[in-house]
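Here you get one chain, nothing else, as structure tokens; it is the form predicted on its own.
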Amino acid sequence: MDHHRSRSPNSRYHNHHHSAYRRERGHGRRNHSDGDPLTHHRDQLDVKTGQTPLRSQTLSTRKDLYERDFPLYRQPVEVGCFSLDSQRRFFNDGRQMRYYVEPDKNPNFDLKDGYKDRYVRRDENVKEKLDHILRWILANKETLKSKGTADSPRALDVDFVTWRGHLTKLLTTPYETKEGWLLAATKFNGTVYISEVETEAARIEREKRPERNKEMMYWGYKFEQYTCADNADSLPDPSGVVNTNEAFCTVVQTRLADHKLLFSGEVDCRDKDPNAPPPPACYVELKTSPEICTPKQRSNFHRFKLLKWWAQSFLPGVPRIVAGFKDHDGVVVSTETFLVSKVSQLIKNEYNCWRPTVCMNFCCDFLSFVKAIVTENDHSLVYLFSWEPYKDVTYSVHRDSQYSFLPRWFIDGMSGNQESHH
């Protein structure tokens, strides 16, 4: 039976202690043709001495590949949150946390109203790599801390730290066709950090970004402004201005076949019933997008906004996205709301399209790569992951370069050599 179209997503949550998922892999003795996503690539230099030819290795994003059934998964847990005031410090608690309140059935929210004099953009070019995260870490350590034993000195009991929007765009990969994408990663004291590097496209993009998609990102945050209050008897306040440098953030635990992830992601707001699930599953995520007025577009919502707004609530749990439905002049004239585990149902009549059995496949398939090549306990030592779409996955080896993120402040503390980290 297809596993795709007789379950749904939020089915594929697990909550078993062991892996049910093990898998044998050749390491690039069969060729594309066998139908193993792992290949050898090209010689490379050695790490340490630079002139020793290593071969290398590849991975396919060819869809077919991972046509498999849904790996393990294990339901999310939420093991704490930190927010970022309005000048975008850390503090480590849930001051930032909104409360989602339902809009009338025609809202009628001017998403336009604000933009030239209530509005506090974030600096883009302010690369802020992992730092959120690694505060956090460093703020929470003692209760993270391994179970270590001889043969696994790991400070943190996780093999993989990121953000969420880093495995989101691993999870759309198989479909993408516009938009490559640099992950560096760096193994230290037993678990590898990956850290998202800018491409040359994207940064031409950022800086040439025309005003009229400036100010549609806008929108998506004053969306936000009109639908969530700051406490859970209170309303709305859409007079007020829009920061956003300002962010609530979830920090979870989970596990994707035997890779043990912690990673943190935005969250919108949370449901203001005191008697709703705890957290993730509390959580909602705000959405606009263009009002759908014919099947071709429906069809193109469902094929192409809707995987990628799948992929970034399902991977942390979140159960619900309200979507505002906008018309050409920026005014939301409907909203929807998307159950993530109904959303392989809503998908399943569209002709060729995405199936998130490929998607968590791949996924799990590029951290499998990505422990095989990244084997070096060093802070300095960065393995530079490199995709384009309809390419395969590459990588490069760059020591004490500019690929670096790992901070001294916590290289330091988390050897016990801490000072402050603010």
Second form
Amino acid sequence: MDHHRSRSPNSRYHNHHHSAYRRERGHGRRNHSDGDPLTHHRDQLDVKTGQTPLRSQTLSTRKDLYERDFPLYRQPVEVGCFSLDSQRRFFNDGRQMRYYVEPDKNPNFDLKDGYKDRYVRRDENVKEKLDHILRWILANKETLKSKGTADSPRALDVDFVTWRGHLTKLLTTPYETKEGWLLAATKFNGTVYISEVETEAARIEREKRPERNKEMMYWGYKFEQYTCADNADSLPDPSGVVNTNEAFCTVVQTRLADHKLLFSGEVDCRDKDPNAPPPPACYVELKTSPEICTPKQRSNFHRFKLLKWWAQSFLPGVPRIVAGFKDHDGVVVSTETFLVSKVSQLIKNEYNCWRPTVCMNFCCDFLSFVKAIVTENDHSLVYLFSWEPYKDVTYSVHRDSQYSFLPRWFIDGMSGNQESHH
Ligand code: A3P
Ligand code: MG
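Just the form predicted on its own so far, so send over the form predicted together with adenosine-3'-5'-diphosphate.
And the full complex, kicking off with our chain again.
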């Protein structure tokens, strides 16, 4: 799609003077504090490769390094979908799809309703890693696999497999000042799988989450229940149970510069008009946000909230975000539709604001960085990429560790050792 391309797509991409990382050459080493983004240090390896230790490299996340032409981002194509039911069981189909029912401009949705007695919450202690995507890949491997090349017979024809949410975190990294991340990467059959690892800080935050925040997490799902129906011709049922185990996920394929991506993301609902464009163009993202009453609040909404909303929906090609604005008491008092393609115009008068091109170029350079480092094809080897605000991205290498995330059933299933009944 043309609006996803820069006028001279990716023209500066291969120019290493504009790339924020570079292989260490063993000379010309400078300290980070002098403003050079290309800093390196020796890594502490816990892997016994029997080789001379790898030389580590780091990647800067400084915004100004990514202020260049928008990289090529091919229009995402939906290659499949899957569903997770009320018990988090996987189905290779769209049974959990929901249909958007436009609310009143000024509704009166009480998001607190049902929190105590009609809420089944997904167990956040269960780390699913990439498992659902891997199940989907296994179930669809015959249609996904390329013809195969001499060195890699019948591999997946993609460079990266991951969750959309992990990519969202990458897109927003140059602007993130609070939360770091850990991303585990493993190369298997020529494809790099990227799976998030919860940071210590995030685990502590989660475990000591105040009751008020727990309730506010419910509010977002409750808004979905007020605006979604189970069928194209039925109405939402706010008297039902909110069960956050349930999910409908799209699987899309796209390309960012020279990175072929396959990723999945949860989709809230779709346009119920059967004549709506095909997925992902018919999908609708639902969001809630505090009511905007002052110019300062509007500015903050543009600068911080819209960044996350844009990144999340732009990646899978979801064109429309419906926002419910809630008062302090958790009542949605107004709604507004945001077109993802118009977000950059909305924010352009904001001082010191985020830029889509910085987000996409950083993600692109991070993926190049990963490709340069994750070279060994080994399902038990994890390259752990680590980032904290105001620091560079670093990595460490771990063999047969707690970080390994590709399950045996996936390795065997993809190698043709087993039938894929999982
Ligand atoms: P809102 O973001 O609309 O408040 P999503 O919009 O990504 O589909 O997520 C649905 C809801 O899950 C969110 O609705 C919010 O209630 C909850 N949620 C998702 N991620 C969260 C996070 N990191 N922290 C707190 N709540 C979260
Ligand atoms: Mg949502």
